[in-house]
Amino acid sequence: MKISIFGLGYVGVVSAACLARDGHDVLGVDTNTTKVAMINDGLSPIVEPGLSDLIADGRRNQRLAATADAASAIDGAQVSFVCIQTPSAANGSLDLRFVVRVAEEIGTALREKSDFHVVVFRSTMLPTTMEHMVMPMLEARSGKKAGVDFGVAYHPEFLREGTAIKDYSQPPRTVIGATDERSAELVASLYAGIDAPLVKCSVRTAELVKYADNAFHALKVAFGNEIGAICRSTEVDSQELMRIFCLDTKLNLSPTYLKPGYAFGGSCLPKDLRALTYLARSLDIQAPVLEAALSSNAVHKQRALSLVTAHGKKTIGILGLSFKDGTDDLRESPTVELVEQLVGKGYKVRIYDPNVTLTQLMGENKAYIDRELPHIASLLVDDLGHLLANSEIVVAATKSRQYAEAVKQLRPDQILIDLVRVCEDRNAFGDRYHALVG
């Protein structure tokens, strides 16, 4: 395929020099001379184990050039990579002008061209600015329609310097966000010989996927220094407590906890989390990462009462009430919390959960229902059926099959707050289903 690169910096030059090694034939652009001298020269631009060798591969094969030329690069190429920087202002937010420029650059050129090309852009974008900013423009310069006569997809990069051939070759995975099928099968095709997950997903979806990646590394390191600066206080070996903590593949390093859903509660989380931080604050230790998953389940709560009072209606069918299902643990269950606030503001609340009987509850559960939510036996029914008929609003706050059954019974003037992602369908229910994640 004949391929060109916008931006030959670091991703974009380690992206051409792959792509050349992968038998396609690239031409990389950019407005500094000096280093698309050095491309053609067979040298490379930047310091990366195992480049030079590629780029110098490349020019050799005559499968790799360089050029200052924007419009030359879109003639001659089926599908064109945008790997400018995106810079942070200073407020925070991203610098656009280069994405801006290199967009306005290949739109004029697209006008002049009657080949369906392909537009990918690599740069780090917030969800949304492809498609309230760069489609657009695209499109006003070239007098096209994206997705119809001309191709764009989103693909993000997710490659670390000093490795960043090994990570092109051997990803965790490879996300594709386009507007049409026919690019993102275009794109796809670019990564056929290599063996890792291919996603094709929305172009929202693909921009936002770098940032949670960055997100969640930089919490793990800040978690990471955080216990370890506990560990020294208390003189535990960091390295050690670490190489335990990492055995476990089941919970820590793993999947589990990480789908978006309702607030964490019950009898461990969030009194050894308040342990913990009582532990930091005692030895002198300042751990905000610690302290703010407490704050942030707060925020998260509040969240929920707020989608449920939004709509103006005072009556509340709860579907679960333990902090889980298949269980009838009531300690901290967030939804508890929710019940106590909506009957403290008036609202006439019903209760079903199969699992809570009170009659059978004691010890802990019973002396924490008798603190927390003392009117709690007005408030629990057992006809699921009677529940769900005299509910303006229905809420799922435990995730189990037999509430995403019970919730496709409701009636078109019932309203279905979703805290859980209980309902997989959300199309059927239209404006009447709140979510509480995306």
Ligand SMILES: NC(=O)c1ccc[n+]([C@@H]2O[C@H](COP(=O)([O-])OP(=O)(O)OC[C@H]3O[C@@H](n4cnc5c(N)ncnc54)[C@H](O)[C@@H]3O)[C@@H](O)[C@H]2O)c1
Given for the second form:
Amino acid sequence: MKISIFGLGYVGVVSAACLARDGHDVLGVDTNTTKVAMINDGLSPIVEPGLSDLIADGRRNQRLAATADAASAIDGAQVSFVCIQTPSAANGSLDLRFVVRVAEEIGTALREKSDFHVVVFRSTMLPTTMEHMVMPMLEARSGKKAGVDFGVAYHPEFLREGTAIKDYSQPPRTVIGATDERSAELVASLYAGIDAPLVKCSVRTAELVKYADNAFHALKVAFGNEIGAICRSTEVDSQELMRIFCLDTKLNLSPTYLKPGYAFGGSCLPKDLRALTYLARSLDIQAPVLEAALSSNAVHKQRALSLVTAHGKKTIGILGLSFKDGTDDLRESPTVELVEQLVGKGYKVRIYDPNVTLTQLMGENKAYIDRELPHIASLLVDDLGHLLANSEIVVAATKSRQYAEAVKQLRPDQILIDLVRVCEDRNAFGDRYHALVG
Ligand SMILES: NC(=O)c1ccc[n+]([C@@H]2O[C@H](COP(=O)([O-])OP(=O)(O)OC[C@H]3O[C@@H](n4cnc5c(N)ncnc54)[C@H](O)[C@@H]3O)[C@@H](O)[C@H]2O)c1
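Shown: the form predicted alone; wanted: the form predicted in complex with this ligand:
Below, the chain from earlier opens the complete complex, with every other chain and molecule after it.
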């Protein structure tokens, strides 16, 4: 394929060299004429293991060249990758000046082109940047319609400097968010020889994936370092501890706990986080990430309360009281707190939870609920149908198949607040459906 690559920095030059290696005709474009000259001289403008050889090979077999002329790079290619910088502005926001300039240049060049061309952005940009800024600019300058007259895709890059060529060839997955199937297929075909899951998704999902990745990576480093600092003060070998930690691929390094929904609770997570952060404080160790998990959870619980109270309706039916389905453990259940606040504000609350039988609660669990919700007996009901029929708002607070079926019976005048993604078809409820997460 004939490919042009805008931006010959750490991402662009690696993509250019690897695509040339894989047999494509690649033309790099950069406003920096020194970089352009270096590529044309067969030299790498950056330090990256293995890259100099790939660039020299690309020049030798005439698969790789560079230019400063954007128009010719659009005209002579079927697809263009955009890998220009998206730095931070002084206030932390994203500085999109370079993106604006390149979109204007590419849009102007597209006006002159009759063949179908696909513009693929790889620069890291916040969700909706493509739809609200880049695509309108390309359309305005070209006088053509994105997704119809030319294709647009957002295709995040996952390489790491220092191992970039290996990462290019063995990515964790390939993510393509395109305006149309033809463009998605064309980008996907570039990776035919690469063994990695291929994901086609919306443009804005592809944009946000990259931020979720990097936020999680940063969180992992900060978490590991805080645990390491606690290890130092308690004379524990942090490397051994984290090696043991990483052996748990069921709960620790796994999709578990990574399904956005409601707040955490139960008898362990809040208690143990409090104890660990107390230990850190008593050792004079600052652990803001560990501390923040509890405050983040409190904010999420507050969001749930606001979601319920936003509608001016007073009769609330709650599905599930324990902290998760399949248990009668009420200790630190976020729903117990929610009910307590609603009752305190004068709402008429009814709760259905077949796992919770008051006469069978005992020990700490019973003491907790007697303390937090002494009037619970008057709120719990056995008849799910009656609760559904007589609630203006129904709140699904634990995930169960029974509740998924039950909410299907709701009338058009009733509101569903789904805290745990119990509902499979959210669209069926239209604007009566509300959730804490997207
Ligand atoms: N560096 C990484 O490891 C990495 C990994 C994944 C994603 N990213 C993202 O990829 C993007 C590029 O990062 P980078 O580190 O390669 O940037 P970089 O600063 O190394 O390179 C950007 C290049 O774009 C050129 N450029 C700017 N405007 C141009 C224009 N109008 N036409 C042609 N060239 C132009 C610049 O001269 C520069 O050479 C950023 O959004 C970054 O966040 C970077």
